[in-house]
Partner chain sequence: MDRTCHMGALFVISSLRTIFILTGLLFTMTTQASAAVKSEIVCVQCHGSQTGRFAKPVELWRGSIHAENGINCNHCHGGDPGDAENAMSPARGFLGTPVETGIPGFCGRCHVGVLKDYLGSKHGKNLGKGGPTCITCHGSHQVKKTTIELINEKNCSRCHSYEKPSQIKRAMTATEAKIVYIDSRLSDFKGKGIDTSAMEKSLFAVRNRFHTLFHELNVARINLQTAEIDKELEQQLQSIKRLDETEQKRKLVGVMAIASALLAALVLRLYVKSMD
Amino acid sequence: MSLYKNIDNWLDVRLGTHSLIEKELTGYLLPRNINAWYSLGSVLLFIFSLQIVTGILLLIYYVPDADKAFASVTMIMNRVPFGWLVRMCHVVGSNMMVLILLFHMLSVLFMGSYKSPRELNWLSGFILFNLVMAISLTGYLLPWSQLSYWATTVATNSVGAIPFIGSYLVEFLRGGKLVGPPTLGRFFALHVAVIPITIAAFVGIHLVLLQRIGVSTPPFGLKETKSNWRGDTFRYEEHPGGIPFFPNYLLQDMTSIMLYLALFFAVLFFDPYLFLPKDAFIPADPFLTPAHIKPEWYFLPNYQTLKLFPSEFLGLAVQGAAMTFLALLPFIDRGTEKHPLKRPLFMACSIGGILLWIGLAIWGHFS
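Show me the structure of that chain alone, the form predicted alone.
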């Protein structure tokens, strides 16, 4: 008997590894009509892992001090071996993570995978989306450049429009009246510790819910596209006759990750500064306001919405109402039909919302 078989047998008799592998991998059956969109969750896990690795490497040289932060980032880019590569992987990866997360949420919406009994899956995913936006915002300030300083000033200013508590919230976020060294310390702690740990916790919750309730069947290629869950008893959605996760769908996951890496490296090597305007290479100067400071592309719709309304409070209220509606969508949309083409009102609202979001982003970019 080979050494491998000896080790395999030793582990199996103690841990039951064979039955565990059969249950979680080869015996874990997925719908036969499952498609590539389902692999975006695995792509997001891969991106999050890569962000943690590159973030830890950046921490070796980054100094979270207002007098030294920009110089330390400059040193990483110019003097640390492969420092530029690590930093640009982190910068490009953060933007790609938001993009892939948006696609993942859209696929869940259009395939009706948010519907009962998956309300908690949707809510945990929605919270993850907001946490990813928060970690992106807090990471924006860390280079302590003109872009990061003034973008953070604009972002924290908008919170001040909330009645009664707005001014206190602004001071709490900044650690003072203005963006300064205390703000950098707070955002650094949030970016490297609080938010990543919270994201990891919610990823765990999201996966446990998925494992507990089962994978949703896509509505495409089926005659019956309505959910048959009646809501009276717990039911794990099984897929008898489906395809095993290992090796079949794992191959699809790996294919999607390779396609993502192709796009990621294309941006990294052919247009690495795509997400860094020229103000990102100038040290922060609190006494010199740039002429056209803009937030990251995924905050442009929020930025433009605030400009459209006569008061920032009204703009915030509209965005808050839209986000609340999105969070509570599984409790509002109680229909059992999952196929998007059989939900005309949903299709009209969804496509209209997407076009509005894109339009506001373009408008915000050129305004």
Second form
Amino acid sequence: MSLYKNIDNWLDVRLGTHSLIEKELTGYLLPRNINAWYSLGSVLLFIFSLQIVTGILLLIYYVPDADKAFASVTMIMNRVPFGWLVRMCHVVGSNMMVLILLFHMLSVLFMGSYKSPRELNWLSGFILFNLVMAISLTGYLLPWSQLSYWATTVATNSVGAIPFIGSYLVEFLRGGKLVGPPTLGRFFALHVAVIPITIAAFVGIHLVLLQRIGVSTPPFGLKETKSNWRGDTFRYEEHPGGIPFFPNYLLQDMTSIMLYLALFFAVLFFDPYLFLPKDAFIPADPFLTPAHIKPEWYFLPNYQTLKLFPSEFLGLAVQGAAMTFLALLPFIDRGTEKHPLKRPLFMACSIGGILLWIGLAIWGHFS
Amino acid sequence: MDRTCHMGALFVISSLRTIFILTGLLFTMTTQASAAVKSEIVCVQCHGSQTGRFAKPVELWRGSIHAENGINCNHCHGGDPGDAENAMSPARGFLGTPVETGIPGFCGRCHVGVLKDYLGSKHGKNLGKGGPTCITCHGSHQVKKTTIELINEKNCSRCHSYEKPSQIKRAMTATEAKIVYIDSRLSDFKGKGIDTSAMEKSLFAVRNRFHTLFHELNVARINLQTAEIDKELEQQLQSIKRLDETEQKRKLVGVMAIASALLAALVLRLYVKSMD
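Moving from the form predicted alone, what structure would you give for the form predicted in complex with its partner chain?
Now the full complex is given, and it begins with the chain already shown.
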């Protein structure tokens, strides 16, 4: 018996690996009409892992001290072997994570995968989306550049708008009256510990929910596109005669990851500064406000919306209402039809919403 | 400023969203997101709000290299920039406006080397005898970054013929162009996170040496010193070339990485197809 077989047998006796592999990999069947959009979840897991690895590497040299942070990032970019690559991977990766996350959410929306009984999958995913936004925001401060400093100053100022507790919350976030060294400490802890752990926990919840309920069937290429589940008892959505996750769909996942990497490398090596304006390379100066500071691309629609309304309260309220609607969508949209072309109201609203979002982002960029 | 305030509000929206969802909290207050901005000194506040000749210095100063580098009224004129009542009190060090012969000394408190160059030049030797002071060429409030363009027929021919200044300008133009080019490239590299501080310091020193020639009227000496400065600038140009080469190498690696990823995707796709 070969060494491999010996080890395989040894593990199977103790852990039941053969049955585990059968259940979770080779015997884990997916719908026959599954498409590439379903692999975006795996792409996101890959990106998150890459962010963790590059983040840990950056932690080796980064100093979370207001007097040393900028210099430490400059050192990483210029003196640490391949430091520029690690840092730019982390920066580009964070932006790409938001982009792919948006595509993942859109695919779930268009294929009706958020519908009952997957309300909790959608909610956990929506919370993950907000957590990714939060980790991006906290990471913004860490290089202690002009961009970091002023973005955080105005962001923490805005928390003051929350009734009753706003001013206390501002001081709590900043660790003082103004953004300063204590703020960096707080954001650092949030960015490298609290939020990543929370994201990991919600990823786990998201995957457990997926594993319990089963993969949804895409509505394309089928005669019957309505969900037949009545919601009276628990049901695992099985796909008899489907394709196995391993090796078939895992290869599709890997193909998508490779295509993602091609896009990632294109941005990384040819225009990583797409996400880093010049102010990102100037040390923070509390006495000098940069003239033209704009938010990251995914906040541009929010930025422009706030400018459109006569009061900031209205702008915030409208956006809050829109986000609340999106979070509660599976509870509002109770229809069983999943095919987007058979949901004209949904199609009109979603395409209109996407165009509005893109339009506001472009407007915000050039305004 | 308005944009910056709004941006702050939207940054926080993502964190507020969860609060909106979980508690349905209704906001009853408008956001007053104003960034902490350094307030202007009293000199600028008072003169800036006036009209006519009292407002002119502030208007001119705003477009100057001094304003760009945070050099305020009190840095030259003294006084107390934080106390409106005593801002122009001699007891608080207010100097006011210098007399014509005092101008080089007034500017020379900071520009020590330039003062020495000026006083040693023909221009400086004619101070008080119809010769130019600093502000004749550089202006009094709208002081611009010194470039070779300051030597021009309009400026020089106010006092004498342009023949000699044009010879000086010709001798210095190529070096000035190199300095401007290097400065612009360093700014580009800095905007990409490349540590240019050592090169900037070196260029600063070279540029200052070069600018001392702006008060030199001996063309032979200008040619000699310009040649030496050119040698130092050549080293900087070589450093820039190396940085450019590094960028090119990184792009080449990028092309290979992209090609590898695409090839891997293609192979995997074909493999999946073969399993159907």
